[in-house]
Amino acid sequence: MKSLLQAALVIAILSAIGFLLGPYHTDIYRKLLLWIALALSYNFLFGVAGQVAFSHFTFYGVGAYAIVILVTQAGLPLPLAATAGIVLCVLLALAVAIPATRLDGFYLALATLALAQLFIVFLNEGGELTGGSGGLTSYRLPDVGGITLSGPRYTVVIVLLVTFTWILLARIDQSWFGRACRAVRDNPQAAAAMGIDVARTRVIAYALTSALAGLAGMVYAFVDNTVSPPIFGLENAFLLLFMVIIGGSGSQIGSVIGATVLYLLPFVLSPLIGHHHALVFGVVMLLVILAQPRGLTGLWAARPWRSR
């Protein structure tokens, strides 16, 4: 009961913020929340399950394009289109995960990097289906139960997505499966000796987090009512990795902090130093990693003034 009240309070506060902001800051706030949702799911894949993959943003794009194509071109009702989009993400994730997650470290990263590149090529060469390099535009979110979800109301939808992602992954992390993922991450051989099916654990973790990324992509598709290949490029895949590392790999609160800092930092730096903000951005990330490999949450945990 206490956890439900806490979740309701968080949802109320985060939703209320959306009603207080103007159009420009609302757009920034929504995209920040989506980055947080992505960072949470990628943190489980990378920080908890120990899989270095660059396909997370690809599934974000798969979800976004799937929901738009199924609603606008196939004419499916929104609930059916969303369900079909999630199933598509899971099937694609399984097709990639079953062979790819048997690889380790560098090779897994290369396999998922290739998938990310192939996805961008498919979007650019997809013709009318994907809109080519210009993407898909001029569509809108269908009414849900006669209710138009736009403006602050749609911000509430994104808040619910973030809350759902946090609660689901927190519960999984505390379950036997979460412990199995950490065991596989730390020592696959020892995990196998304990009776853990290493390959199956990796596949499930990859498919689960990919489906969550696809779900976030579906929600993103109706933020700007446009999807295009550059949005899902590799630079964002690397930025997502940096968010998790900077915040603190394996920590949910670290993912929130990392996503918030790295997403908002350019907005703070750009007015101060102009186009040089990218250089300062990189230096800040490097200094944090060198000062505390466990990220900002590790830096806080190691604070010298804490009580002993």
Second form
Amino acid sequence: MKSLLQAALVIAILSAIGFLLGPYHTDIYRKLLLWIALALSYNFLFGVAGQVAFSHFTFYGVGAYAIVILVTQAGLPLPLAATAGIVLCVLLALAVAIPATRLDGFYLALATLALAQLFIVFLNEGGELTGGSGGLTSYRLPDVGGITLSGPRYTVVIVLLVTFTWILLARIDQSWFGRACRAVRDNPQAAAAMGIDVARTRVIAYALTSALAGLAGMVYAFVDNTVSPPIFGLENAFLLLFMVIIGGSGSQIGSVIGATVLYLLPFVLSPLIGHHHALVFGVVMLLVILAQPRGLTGLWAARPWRSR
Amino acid sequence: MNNPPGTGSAGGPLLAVHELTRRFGGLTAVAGLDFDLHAGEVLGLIGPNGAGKSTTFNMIAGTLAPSAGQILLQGNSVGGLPAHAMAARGVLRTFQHNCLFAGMSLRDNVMTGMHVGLASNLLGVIGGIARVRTAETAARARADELLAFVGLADAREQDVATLSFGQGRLLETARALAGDPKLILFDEPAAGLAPAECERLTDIIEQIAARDIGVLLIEHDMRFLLGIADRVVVLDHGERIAIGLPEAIQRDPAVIKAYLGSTRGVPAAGGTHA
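Show the form predicted together with the partner chain, please, the one above being the form predicted on its own.
Full complex below, order starting with the chain above.
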């Protein structure tokens, strides 16, 4: 009950912010929330389950393109299109993870890099289906139950996505499955000796987090009402990795902090030093890794002025 | 110590190994090994370096598949099953070099050992249903009990990085017990322990056997092993050269011969763990 109230309060506050912002800040706010949702699920994959995968943005893209294609080209009703999009993400995730997790973790990194590159090629060469390099534009979200979800109301949808992602992952992380994932990350041999099916645990963690990325992608598709290949490239996949590392991998609050800091940093730095903000970004990244491998949340946990 | 050899609680042996063989290329590490182990019995497996102890251990733990022969657990063939499937059938183990889950509390380490009993439908976890929450609360209480059993109750919320090597060994024991074992395999449990810690571990292993759990230990420390084992199997060059009571093993000419020239001799008859 208490946690439900907390969730309701968070949803109310985050939604209220959406109603106060002008169009420019609404756009920043929505994208920040989407980055947070992605960082949360990537944190579970990379930080908790210890899988180095570069396909998270690919699944974001699969979700986004799938819902647009299914709604506009196949003419499916929205709920059906959303379900089909999730199923597609899970199937694709299984197709990647089942062969890759049988091998060393290094091969998952390679396989997912290949998948990410292939996806961009597919988007660019997809003809009518994907709209090629220009992507898909000029579509809009169908009304849901007679309600037009636009403006601040669509921001509420994004808030619900973030809260759902947080609650789902927090519950899983604190369950037997979260412990199994951490055990597999730390010591697969000892995990197996505890009765944990290592390959199965890895595949489930990969499919689950990829499906969450796909879900976030579906929500993203109706933020700008346009989807195009550059958004789903490797650059953003690496940025996501940095967000999780800087915030403190394995920590949900760390992912929120990491995503917030790294997404907002260019907005703060660009007016001051122009494109040199990338340099500042690189230096900050290096300092964090060298000084505190557990990221900003690790810095907080190790604060010297803490009373013991 | 507890049950005399040959008297399992359910009639037949808990574990039976028949003609167990493992070859690595041209080398036969274990050749046609036979022994059985009853519930509540402590069986020691010893031998000089390279005798095939670890290979035997790993086949029973499921980390190595046998080349030939059978492993029967309560009459069911389990040879060649992977490690996680052996654990699910009640064969749990500890590691010679502690394999704890870093960055987890002691309690979470022990709760990880309850994986098989706790694993349920993930949708129930996501939905936060009552049954999942009750099971989690019960598991937490059980983990605290097990930590108290091995004497680590006060440290239950600490990170495992704070433990000494000996405490780590005790935590591994509690974690193996968490899996509701029928059989526990100890891989050189006395290695690296101070005498007082050895004594504590001996006491714990005896209490485990008293709960009708089978215990198989491979060990270099003969004094420790002879003080705790009900029966001993001696391996040399992959073959069983002796089996029997600890007192008889120490006087067996074949055993003495196998150990001659080895750095660890057989202690004098009657030598028990200090």
